[in-house]
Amino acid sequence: MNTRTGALIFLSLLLVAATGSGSDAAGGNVAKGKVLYSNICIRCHGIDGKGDVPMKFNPPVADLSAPAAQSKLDGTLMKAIHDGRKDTAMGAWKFVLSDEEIRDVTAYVRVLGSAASRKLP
C-alpha cells in the first residue's frame, strides 16, 4: 500500500469515527464486535481487555479499560487495529478483518471502558 492509499483509509476511518453514534462506536456492532475480540484480541488484551494474560509482551500489551486507550478517537484505535503498531506485538489486522469487522471491534473496546470505569474499588 503506498502513502497516498494509506492516507485515504485513514482520513476514512476518521470520517466514520466522527459520525458515528456514541452508543456503539464508530457505527459498529458491539455484539458482533465481542464475538470477534473473544475469537482474536483476548489472547493478548484478556478477558477485560487490561492485558493481564500469561503470555507477556515488550513493551507491555496495551490496556484497553484504561483512560489511556479510551480518550483515544475512534479512528485511532480502528488505524492501530488495521495498521498494528510499530515496535510493539500488535500485528496488522487488515488482512484478516474488513472495516466493518474492525469498526465493531472498536465498538466493543468502548464498552471495556465503560465497564472498567462503572467497577467498584
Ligand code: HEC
The other form holds:
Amino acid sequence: MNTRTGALIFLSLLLVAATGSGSDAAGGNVAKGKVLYSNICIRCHGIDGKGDVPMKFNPPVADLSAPAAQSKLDGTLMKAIHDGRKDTAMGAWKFVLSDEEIRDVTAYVRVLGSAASRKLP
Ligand code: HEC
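If the structure you just shared is the form predicted alone, then what does the corresponding form predicted together with heme C look like?
Following is the full complex, with the preceding chain placed first.
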C-alpha cells in the first residue's frame, strides 16, 4: 500500500467514525422533518405517531411514539423508512425522499417519542 492509498483509507475511516456510518439521526433537521411527516407520514401514522387514523392496515401501523419503536436505533428506523417493510403498508420511501430527508424525518420521529413520554404521569 502506498502512502496515498493509506491516507485515503485513513480519511474514509475518519468519515465513518464522524458520521456513525450514516446511521445517526442526530443532526437531522427537525423542522424540515416535521413538514415531511405532515405531508406524507401523518395519514397513516397520525398526528402524534400513534397510528390512530381512519385507515386500517394488516399488519397495523406502527406506533412511532411507543417504546417499541423509540427503543430502536436511528439506523433501524431509517432503514425501515428507506426500504419499507415487505408485505405491509409501509412503503420504501427511498424513491421519494433523499437520504438527508430520511434523516430529517427520523429526527422528527424522535420528537414524537419524547412528546409521548412527557405525557406520562
Ligand atoms: C400507507 C401507510 C403508511 C405510510 C404513508 C407510512 N407508513 Fe410507516 N408504517 C406503516 C405500517 C403499516 C408500519 C408497520 C410495518 C410493520 O408491521 O413492520 C409502518 C412502520 C414504520 C416504521 C417502523 C417502526 C418500527 O417500530 O420498526 C417507521 C420508522 C415508519 N413506519 C416511519 C414512517 C415515516 C417516517 C413515514 C413517512 C415518510 C411513513 N412511515 C409512512 C404504514 C405507513
